[in-house]
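Only one chain is included here, represented as structure tokens and corresponding to the form predicted alone.
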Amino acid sequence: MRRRFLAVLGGVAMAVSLAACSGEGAGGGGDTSSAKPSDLTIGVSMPTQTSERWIADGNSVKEKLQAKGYKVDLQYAGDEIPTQSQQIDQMITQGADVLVIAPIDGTALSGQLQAAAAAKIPVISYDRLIRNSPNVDFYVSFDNYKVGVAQANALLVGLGLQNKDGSKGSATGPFNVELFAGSLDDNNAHFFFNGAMDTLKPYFDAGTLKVKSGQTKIEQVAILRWQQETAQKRMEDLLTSSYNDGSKVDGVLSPFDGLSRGIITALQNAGYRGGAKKMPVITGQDAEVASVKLINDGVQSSTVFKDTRLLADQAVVAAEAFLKKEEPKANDTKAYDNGNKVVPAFLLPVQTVYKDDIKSALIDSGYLTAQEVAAGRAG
């Protein structure tokens, strides 16, 4: 890496010297607010391209801020902390003047942020929240425990236990589901599960959902890194243990449409095709175009729609006000305590699609279209 380099040559201090003043911008530590946007750069760091939200993010807050004039270091870490944490090193020793950074794990990256706040670059927190460090400066995500309310709803719609408008439904159950969360080191994933696990919880006292495996906690039930496979494997798993005595799945609560299409995909190798073996009921989030299709084609149930082009939009909003030396619009300043401090947050609205949602909230609104949607792939 460069740093390394820098060292090498001039030792520590020249180190410091060169990661303080080095690149075209700024460097956080300089008067960027009279500065042309031409000569400002921002450092975006996303944590992976096997999900295609995290492309589509990306590639939005890249095109955003460059057509505003800005310079963008857009990386991508492949899910690999140590290529993230590089990544984010180097963005800083060149001369960033504000990073807007999705971390892999919230946890991992508090080296990198006291280097950042050293240079005084601004560290905006995009969808994932960076845990245990006061140098967070914002944060941009969606009401994540609100996502988890609608995924829970989501499951209770299509069990029959609730109508969209909220009002009790025709189903009485008993109905088994068995529960998906995301991974550990997300700070998203337990706000989900939380919003999830507090809606359906009546449902389970009162012994109108049972979850058959007896898994209940996210620590049963989390999947490292929102692997498909292991969402698969563990569904498989399941189904071996907990099912194999003729009983049935009636629904599953995934958090996430990867996630969800290991789940499909493990269910219908062991026959849940239709029929009396019908496909449980299973939620999904991030409208990613393959699980669109599925819910269009009637194999899964709902996926949680949250506009990527709208945090975008707020990313960039905030990386302006701190390049002009202002605060960005908050409007949480109490939920998100990244076991540190409290960060002060803008949060976006989530909207639930089941399939006769998809034309008017993906379609009709330019992010997908309807060609996208039949062969279940972007472009």
The other form holds:
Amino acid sequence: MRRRFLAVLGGVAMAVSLAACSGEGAGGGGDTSSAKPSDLTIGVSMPTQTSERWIADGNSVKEKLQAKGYKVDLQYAGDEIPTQSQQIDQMITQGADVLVIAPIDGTALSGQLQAAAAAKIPVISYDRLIRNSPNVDFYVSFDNYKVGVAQANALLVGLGLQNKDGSKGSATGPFNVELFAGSLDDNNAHFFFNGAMDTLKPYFDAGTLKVKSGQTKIEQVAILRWQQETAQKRMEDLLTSSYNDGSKVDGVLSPFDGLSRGIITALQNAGYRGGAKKMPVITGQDAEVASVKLINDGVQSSTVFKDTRLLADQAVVAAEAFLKKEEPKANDTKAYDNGNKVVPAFLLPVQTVYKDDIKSALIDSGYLTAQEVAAGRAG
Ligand code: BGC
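Right, and the form predicted in complex with beta-D-glucopyranose (BGC) of this protein, after the form predicted alone?
The next block holds the full complex; its first chain is the one shown before.
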């Protein structure tokens, strides 16, 4: 009741004084530093449940916070921007003490963030940077530029142009490759693509890699909302428009396992399987179980593994720091300018997984079981 009242008032001074009097959780601006965890609520806003990683992220953050006694309001927005805005509005009016947000569209939440700031609710941007707002207090993510570098290197390794240790490979090319990027409204998509293109540039310049479609700008290769079906359709269109002269695709830069599966379906439907028309080298990201099976079966070449359990840990560390009225520890204070300010960040490392790494990186670490990999699905 008190919380709804506060939300209606929206007055920060009033909120602080009432919270102080009641002695329970701050609920939008009060002094959380001496409150019991069970009186504090963390709102966690995740973009979608269509991709495994966000389900794993949501569950991990929730479990880790609950294990420390906090209340958690976890919501998924079904990749709909208005739904996410509404869910965050509600978290604010219901008195969340910290918000952890993985945005669908990095630029679409400034209204919500303004309301959060007015209620003195710290905002942690989770995995994806919230853009164009001064009201983002911290960012927890992976080194997204290095994800793109890793994807480009995996493409080069798969083609034999480079060895895993970074030395020059025995292949000479030239090879036909096609490029895919993620959703333009996701800040990460740009970091992945830039990291990849910076790494591949010398090979394009030397003519070792060629993009027959000529589509090399992120605007031309981006896939809205990271949709598998859209990627499949684009790959089908590329095959029809640029490879109907008997030429073959040798490699595909794909930034996400879901897109890779769409690309693989298009290629399989066009007869790419083995022999003279063998499946191109295809990259990925997220170590989704269906794709790890494809890697194990030799269909997809690699994925970039980002351990969402570690990211959830960092989100919890940052949330607790804010609740104690401390600043979370950043390990990067330069890379993530959100268009309004540079957001202090804690970035985690990433790991490329080829077939040979599945056991050590994914199974031995308990991320997936051998049975799940064999079946290609979780559970
Ligand atoms: C994440 C990736 C994910 C993609 C699609 C990006 O923001 O960083 O891990 O593959 O969204 O969900």
